[in-house]
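Only one chain is given next, in structure tokens, and it is the form predicted on its own.
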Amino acid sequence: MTLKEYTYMKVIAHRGYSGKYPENTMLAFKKAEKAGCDEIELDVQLTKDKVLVIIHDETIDRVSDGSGFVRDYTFKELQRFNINKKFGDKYGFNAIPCFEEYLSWVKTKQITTNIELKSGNYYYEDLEEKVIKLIREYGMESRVMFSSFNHVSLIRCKQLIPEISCGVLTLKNGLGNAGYFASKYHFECYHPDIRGVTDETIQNCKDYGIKINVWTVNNEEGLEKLYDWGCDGVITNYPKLCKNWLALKENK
């Protein structure tokens, strides 16, 4: 059996263009766009002077050159290091970046961007509203979308910002009844991993009205899954090969 009822899905750009650069840099932002994704999606977190940055992890030791948690660190500090682990020399020096620098450069950008809170493991204080105050310094309201595992930070947007789509996101094991969850908090979209999605999910999802973003998928098999579903958008690591697969598929 089919779910699809549509033909268009969204490849979203996960930290960027991260399976071929360093994720969550400026870099790998910018070859996303090039490789022609609709949407980037990015992690923030705060800083010891708390400022905005971008970084998945709450500790830099996976993707950097240093270790320790990013809160116990200012701005400042955290620009010497290089996140460039995975990659080694082979894309030079790749600071993290901090989310107004993004902001500055994605606003003149044809595509909109999933803003991952990233306040599951560690709850910043005040990181809902330094998020949205920035997002509406550089005019960005129509062009965003939230997303967290902690679906109180996203309770906590739409009391700030109605107005922005929430994405509500879950590991592999999912969330049962996820499309009346989010439609009773008034959230727009579904997150799931989709080694936790069946028929059902999708299902339940298309019945309350929810939009769907699976993520991560790399491959043909997980692509023809999303395809056939009618899943909204794809998170991927490799934007270019889902746009690719993507264009194949419409054009038989």
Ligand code: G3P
Contents of the next structure:
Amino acid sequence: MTLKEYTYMKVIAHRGYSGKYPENTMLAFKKAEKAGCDEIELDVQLTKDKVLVIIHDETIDRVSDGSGFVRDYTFKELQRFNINKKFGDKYGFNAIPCFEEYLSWVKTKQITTNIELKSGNYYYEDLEEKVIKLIREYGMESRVMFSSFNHVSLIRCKQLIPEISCGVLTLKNGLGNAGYFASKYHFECYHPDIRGVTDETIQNCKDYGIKINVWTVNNEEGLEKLYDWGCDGVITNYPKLCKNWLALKENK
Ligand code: G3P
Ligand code: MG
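Now that the form predicted on its own has been shown, please provide the structure of the form predicted together with SN-glycerol-3-phosphate (G3P).
Let's see the whole complex now, leading with the same chain.
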């Protein structure tokens, strides 16, 4: 097996700079951009009044001072909760952002965005349509990609806007012959859990012309291995660590 030549390994900030700041908040996104990431990954869900919001879980319990399902609150009601479970008072008040707030901020920045459609546990009606409508309104078609564990959501995105790239997310067992699977459905990328990735996974994707972005890569051991294999991107909670490591590696 020969892995093809390495080109550029993107650093993708997972839920923003979530290793140091409250995940999926504007603070974490701004800090990730300042840290020099190439791309931000974020998760979208829908509120009771059908506003797209950026939060990982279907409920607010794990990350905030509140409880309950996102879909049971209006956007306005959700705004009173603080994303402070992990860092306490350290960063003051950080609200759940709406996707539109994020787009209006990122529009002027030189980074791209990986929008993860959280439709795996609960299939929000018209989630894909609503995300795409806002992307179009903000003219961000060439600066975003989609990813999802729910591959039906990706098929829907391809029906609606084929020019936007899609990444097939998988959990730690991965997917055998993932490169073929992705190419069969015209998806451009494969996004596996690092625990299930080998050089063969990467070669398989390269054989089918599929880019591979691996999550979640938070240490040098992972970076070294993926860099040597010619991985296209790492999705990380620590974008600064990854950027520093890459700069040293490439003697920049
Ligand atoms: O994009 C990689 C990653 O976000 C997938 O897992 O659960 O953190 O959304 P999760
Ligand atoms: Mg995600």
